[in-house]
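Form predicted alone, single chain, as structure tokens, below.
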Amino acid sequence: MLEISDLHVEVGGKEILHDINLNIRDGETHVLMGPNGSGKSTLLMAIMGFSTFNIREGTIRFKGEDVTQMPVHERALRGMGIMFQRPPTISGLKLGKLLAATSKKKEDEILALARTVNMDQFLSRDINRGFSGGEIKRSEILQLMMQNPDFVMLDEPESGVDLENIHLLGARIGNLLEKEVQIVNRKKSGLIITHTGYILDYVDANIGHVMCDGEIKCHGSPREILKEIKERGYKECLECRQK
């Protein structure tokens, strides 16, 4: 699904990511952890192709195709989708209008999907204007549900969300990633950034990664990595890597 080789990413003239190598197969869900400012969100933005994230070296291949220099909309058309940590407020554009413009679904189909994330009353409102943290996250998930991408990137889906919303979001994320399908038949893949690890209570992940100082330092069982971080902090990961 995704193959990243020797990736170096620069933002505002400063190199943020160094020598990133990452492979995500069809049907796999990976989790990315790390301290604030370590470059996790930068990686997602670079994969999605946002122009302010300048790729200095390396390649990104998606479904076998080199997309390193491909614009955002082309990557989206090929099956990449992203949930932002802090999406913008868009005045003058109704959520329902956006959903209708970005899919071939009929009005009643859009309404039915919106009801599954308790967003049917928000379709006539400007995108994210006056939305709570949980409502913003549900709006983001709804947009991904409409797109139905093959590769789903989620930037801290549980941040600023209460337990009830985490449960709802977790269920919908599981649907997006085809968690109800046997793994051998699963086609959708994902990369999820998490600080708390709460999302792992609702979405099973295959592999965990730790990023520090713009580099992926280690890989392993997501729950084992999370347990080590909770008990010893990220410093232990760095010390382990240096041994």
Ligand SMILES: Nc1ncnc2c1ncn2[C@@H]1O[C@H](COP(=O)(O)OP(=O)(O)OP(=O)(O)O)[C@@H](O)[C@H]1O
Second form
Amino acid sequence: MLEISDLHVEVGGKEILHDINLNIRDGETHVLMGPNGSGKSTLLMAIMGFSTFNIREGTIRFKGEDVTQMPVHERALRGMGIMFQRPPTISGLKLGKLLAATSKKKEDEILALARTVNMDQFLSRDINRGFSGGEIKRSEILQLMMQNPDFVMLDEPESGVDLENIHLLGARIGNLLEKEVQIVNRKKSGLIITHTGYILDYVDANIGHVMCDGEIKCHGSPREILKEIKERGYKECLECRQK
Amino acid sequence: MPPEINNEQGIPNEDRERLALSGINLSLAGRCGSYFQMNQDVVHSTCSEEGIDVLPYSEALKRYEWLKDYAWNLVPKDKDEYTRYVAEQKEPQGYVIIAKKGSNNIFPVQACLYLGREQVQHVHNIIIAEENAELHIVSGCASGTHVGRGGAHYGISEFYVGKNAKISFTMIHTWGQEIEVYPRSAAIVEEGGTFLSNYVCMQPVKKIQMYPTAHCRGRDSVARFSSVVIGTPGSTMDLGSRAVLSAKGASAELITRAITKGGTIISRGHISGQVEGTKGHLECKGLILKDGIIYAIPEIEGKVVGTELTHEAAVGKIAREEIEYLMSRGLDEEMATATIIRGFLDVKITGLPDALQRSIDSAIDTAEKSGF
Ligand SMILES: Nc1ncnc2c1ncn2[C@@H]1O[C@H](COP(=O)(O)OP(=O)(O)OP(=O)(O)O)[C@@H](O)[C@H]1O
Ligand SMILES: [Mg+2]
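Moving on from the form predicted alone, kindly provide the form predicted in complex with the named molecule as a structure.
Full complex below, order starting with the chain above.
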């Protein structure tokens, strides 16, 4: 699905990501962990192609095609989708209007889908204006449900979400990633950033990566890594690899 | 229902479409009354709603002796060359709409001023809502596609909003590249009254200059001005609105959304809080798509302790981040930009009947379809 090789990404003249290599096959879901400011969101934004994130070196291949220089919407149309950690507020643009513009779905279909994530009351509000942390996540997941991408990138889907809504969001994310489909037949892939690991209860995550200072320093079972981090903190977790 | 205006009366099909864009429904469907002036000729003037008069200016002055005190009362004759021009006319034209005490129109009255040739079209309008009346008007102004240099429109409008009455006046302009437009308007709002003035101009115009004033002199009176405009290359739009709050509880809101893709837009606003217990907010948001100039001049003037006035002005371009956010959902850059612009222009006006909000929306939608 996604192959990243020797990727260097710069933001505002400063290199943030150094030499990233990552391979996510069809049907696989990977988890990305790492301390604040280590470059996790930067990686997702660079994969999606946002212009702030300058690719200095390396390539991103998606479904066998080199997409390194491709405009954002071309990537979306080829099946990439992203849940933002901090999406922009757009004055005057209603969530409902945005969903209609991007999905070509009819009003009643949109309303029905919005209900499933308790967002039906938000369709006539300016997108992200005054949305609470949890509401942003629900609005983002709703947009992804409309889009139904083959490769789903989620930037901290559970942070700021209450327990009840984690369940709701988790279930939707599970659907997006075809959790209910047998592994051998599963086509959808994912890359999920998490600090807490709550999301692991709702998806079949195969591999976990730890990012530190703009590099992927360690790979392994997501739960093992999480346990390690919880017990010893990032510092030791990363040191273990240096041995 | 009054009879339909037919093609024979001289309106080419393409211009009929321009009128429709200005909120004018030639079949009169969904309208309770209609005034139609073509150049200087009154084509018709009619109203089926009980308690509402729609009359040509001269006829109204003949019918109602008292009306003369309402003419040139809020707009002085010698204000400028345009008012003087209109005042000097031997045969003044325009309309008078009077909503009698307690009347209420669900379907709006339409007032259409159509300029079909190169001349100065002049009108003098008086609009009155008596005590407890509610009056909704859509004023569609359009020029013929072919009308070239020399076409101009001078319009005097005087609004009287009585005690607990309400007037909504929605003006949608569809002029041409060579047309100059000088509206001169003022309103008086009495106790508990509401004056809503909406202005939409999505089409080219050579020059438009106006600065209507609402005098909120009654307790708890309200004035709200909303303008949504696009400045195309070669257009100069000098648009202002002013509210003078001179009674306790009076409030005003002046909202502008301006986009330029090459034209010059000057957005003026002035709220004067003259007594305590008054409140006003002025908001101008401008987007520069291409070249063009947006010059926002908000003025708030508090004369006493206890007037609460605020303003907010922002002029800029669309943030790249916003465009790419929509692109990440699959819209190409152009579509993403248009969707954001459409949102930017989406001003929902409280207290406006659905039919009029739809007229505003569709004027903007048409501009969106042609890629703004
Ligand atoms: N637009 C920008 N301008 C300057 N620096 C930036 C910009 N975007 C990101 N950075 C910097 O890049 C580094 C990585 O940021 P990033 O958002 O990728 O971290 P993260 O791993 O997602 O952290 P968190 O867990 O806190 O979300 C940070 O030091 C951040 O300040
Ligand atoms: Mg982050």
